[in-house]
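Here we start with a single chain on its own, the form predicted alone, put down as structure tokens.
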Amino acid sequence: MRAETPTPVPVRPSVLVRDSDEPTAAALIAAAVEVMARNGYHGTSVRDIASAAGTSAAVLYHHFESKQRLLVTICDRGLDVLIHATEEAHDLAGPDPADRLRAIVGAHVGVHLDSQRESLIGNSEIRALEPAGRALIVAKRDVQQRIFDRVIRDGMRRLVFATGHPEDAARFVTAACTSVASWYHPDGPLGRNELIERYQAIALDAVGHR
């Protein structure tokens, strides 16, 4: 008697499939995202990842060398969508330090907000990368950082912002920006234009906006 095949489980769209993807590697990266997101890396086998994107382990193989080729590429594309985002932002934010800040917290916390499932395996699947993979993220999320960093310094020298401790400020900014993923829901009390103007908010008085 021959075996059914298993019903797919939903997928969603991932911010993640790009335009050039082949459509069954597009399928297995919506389908990673969907499948980490509510199991966890460790939780998810690659026979979960391929049932969910209605194909076979061996046809992932054919397209990703593993499991951990997915979770590299799902972290290393959710931020390059972030960096794209925030350095766009900035760019037409004009020369005021206040304005840029405004900006690229909107961006960062606006992509958090419409990716938090890509979100949320970047930010607490990092552990399980390996070595070259973990250094490739890390020096993609100091990419990150350093826009935050050189926006706070530069007010600083514009005597625009007045903490005396800009770095620090610049981490605490980007951290809490990056929580939003982890507690936001769209039934909330607070919309999503709301809570970007909050953290807006938030993110110049720790800075100590003048």
Contents of the next structure:
Protein chains: 4
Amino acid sequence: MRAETPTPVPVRPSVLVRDSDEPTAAALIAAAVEVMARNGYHGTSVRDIASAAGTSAAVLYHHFESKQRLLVTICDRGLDVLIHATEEAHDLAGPDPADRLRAIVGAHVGVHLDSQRESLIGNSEIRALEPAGRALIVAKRDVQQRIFDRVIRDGMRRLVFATGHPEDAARFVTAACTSVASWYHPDGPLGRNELIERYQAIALDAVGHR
Amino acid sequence: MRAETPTPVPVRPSVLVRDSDEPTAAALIAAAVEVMARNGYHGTSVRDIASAAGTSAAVLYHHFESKQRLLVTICDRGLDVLIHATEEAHDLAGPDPADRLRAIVGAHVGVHLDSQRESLIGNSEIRALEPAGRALIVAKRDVQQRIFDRVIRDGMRRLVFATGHPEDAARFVTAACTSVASWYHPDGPLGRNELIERYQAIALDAVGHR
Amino acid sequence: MRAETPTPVPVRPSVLVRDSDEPTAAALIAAAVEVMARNGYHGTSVRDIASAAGTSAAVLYHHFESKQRLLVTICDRGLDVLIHATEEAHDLAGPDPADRLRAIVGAHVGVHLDSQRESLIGNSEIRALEPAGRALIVAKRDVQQRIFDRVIRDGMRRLVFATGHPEDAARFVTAACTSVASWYHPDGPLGRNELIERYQAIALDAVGHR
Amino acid sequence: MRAETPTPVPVRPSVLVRDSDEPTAAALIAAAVEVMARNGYHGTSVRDIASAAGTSAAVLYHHFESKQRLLVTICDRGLDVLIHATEEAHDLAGPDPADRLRAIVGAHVGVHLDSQRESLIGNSEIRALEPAGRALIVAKRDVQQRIFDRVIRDGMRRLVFATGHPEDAARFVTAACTSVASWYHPDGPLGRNELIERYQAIALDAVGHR
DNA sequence: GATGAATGAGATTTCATTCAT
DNA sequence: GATGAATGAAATCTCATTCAT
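Hand over the structure of the form predicted together with the DNA; the form predicted alone is what we had up.
Starting with the chain above, the whole complex follows.
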């Protein structure tokens, strides 16, 4: 039976920035997210970021050791938010694999809608990361992926899911859910929660639920 | 019953370049695809492209009016290949919606595997396109998406598919299939055709094919 | 009778640059004037200017948004100097139209001798100005021309001048006076003040004085 | 007394090009005149010229050994036309210095109106000439200037002119007459012949013709 | 600690000219 | 003889980053 309240995890858009003591650093991160989501890492200059934040490039270098470090920060915090939200949703769901899949799909899609720009950057700018940072980010992405793997494998074991290829289905589902960040428009016809519910349903179909 | 031979459309990797009379232009496109797939449009310099093609930047400008025009060419040809392969697969499949979905998923995934770099560029560098080119490319992407929409809606009408949200399922499926370009490695454990077959099966599940 | 002291307004060559707070910007303007007067706007590279000023091209772009903007600045300031000197000379002269014509010819020629290079640029590089800047500069040139028009028309009304075509004579005179910038050499046989006096006399003849 | 018919020498606009055997070379010269008059020598590329002539740069190099040589050709032919027209007008005029001055002013202004673009180039692109060509062109310009010098000095000797500074007056007059090339617009309010007559009159005033 | 100047490398693009064919 | 490709230098301008003050 369906969980009564799929309640997708609410993620404030400002999480990424919230705990920065220095408001300037926060403004710089917000500005970087804004402009990098639009033009990409290499398409964004340090001056672009600074002027979007209302300061100068020199100030940026006072808060971040490099443009690269700023990217790592954005990706890292974004993935922390994603993983945390997904794990929390998983843990709050009951033991039913279907409920669990609904929960983590809800969290994953929810974060990709609420932190759309951060997610976009986190997915498309990995290639712009230098090796050290890239390793970190890729590892965290694997953590997220493995949450899906586990839930689906668990559902197979309990005969709640029935897909011929659990790992591929997990990848299939996360990719589809991740992609919402690249096309969703909050002012469009589809409400956030409605979209989440639909993707939850489709994901369950994709893993052969029932 | 399942079609015995899902036979994914074979797409030669060189389609994009094949019919160029001028070998230099073809080499430049190939080089651009190679290096832009790795570093992105803005992360790739005209000199990078030229030297990857074994020539100079001035030669590039003899064949393409700008770096931007080169990007448009790559995206445009890539989408032409994709749409053509998908339509052809669709037309060769029988009237059964399941066969048709298998066919177009096979074509879509196949092209994204065989022209992995072109696909990567076509999906991640749309933001780097200037308005005119972007409109063209977005329109062609819509064409591709509508092929999936039609097949799935048709399957719903014939009661072969049963998803609560056909349009969302179509988007879900294409996004998942598109994503293979970003992670598949030909030397990995998963063979090209095997992957295609798996994604065909998952896609059918996702649309509620019984 | 002749005014005793035609004393043309002395304009130091550095007026254009004098009141710039930033010495680097001033040096760049001076260098640009120097080299553009010799080779023209399009014949002068940004590097030429920078190296004549003892800096790099990047520094130039720190002070001026473009090479074009630098040209506008030079032309604009040059014309301000010219107009101001001419108006001041006019106002210091008595009410006699002949005195006034002597005064403004003296100022016009004087500025074209003292700021020879700026004048050269201001006259020959108008075609290199983009529309916005060109409109500004052409308007200021008209202001200068109208000073001559007014003085000569006034002299006609008072029957001090007698030319068949006052407006053409005004154009005739300013063109002749402007041209000194293109051939005068300070080390040549003709002294600055002597040249001015001669042109004052010829200008009065040209408008049919007496 | 006035000469009855100052009839300024009619100069066909195509003189410069007329006697070129090869129509392509002629078209290239015409195109170069057109576009260099607008943008200057350094502001004009060889491709600009070629495409304005409807050919390619390679063809240009088939007819002219360099862009520089093309400029020399234009300037040289332009001055030949000017000098020839001026000498012819001088010789056709009677012995009266006033008639002679009218004649050469008419020729000078006429050529500068009829071959406006060639004249513009000849006057403003001397700095773009390399030493050899420049010497040639400057020498020819001196020839033209000396015609004016002689006529005015002759008028002084015969007491027909009365200027304090004959040589300066000559320079004054030629500069004013030359300048018409830079502002005259054939569709403007002032007719070609009317302008010439006015400048003849003003020139006579300028040299103190009583 | 914050700011404007500086920096040198490198971005995209164009140049005049030459060379095979 | 005419044409398209090629060339290497140089054009304008921007880059990430550092340094005095």
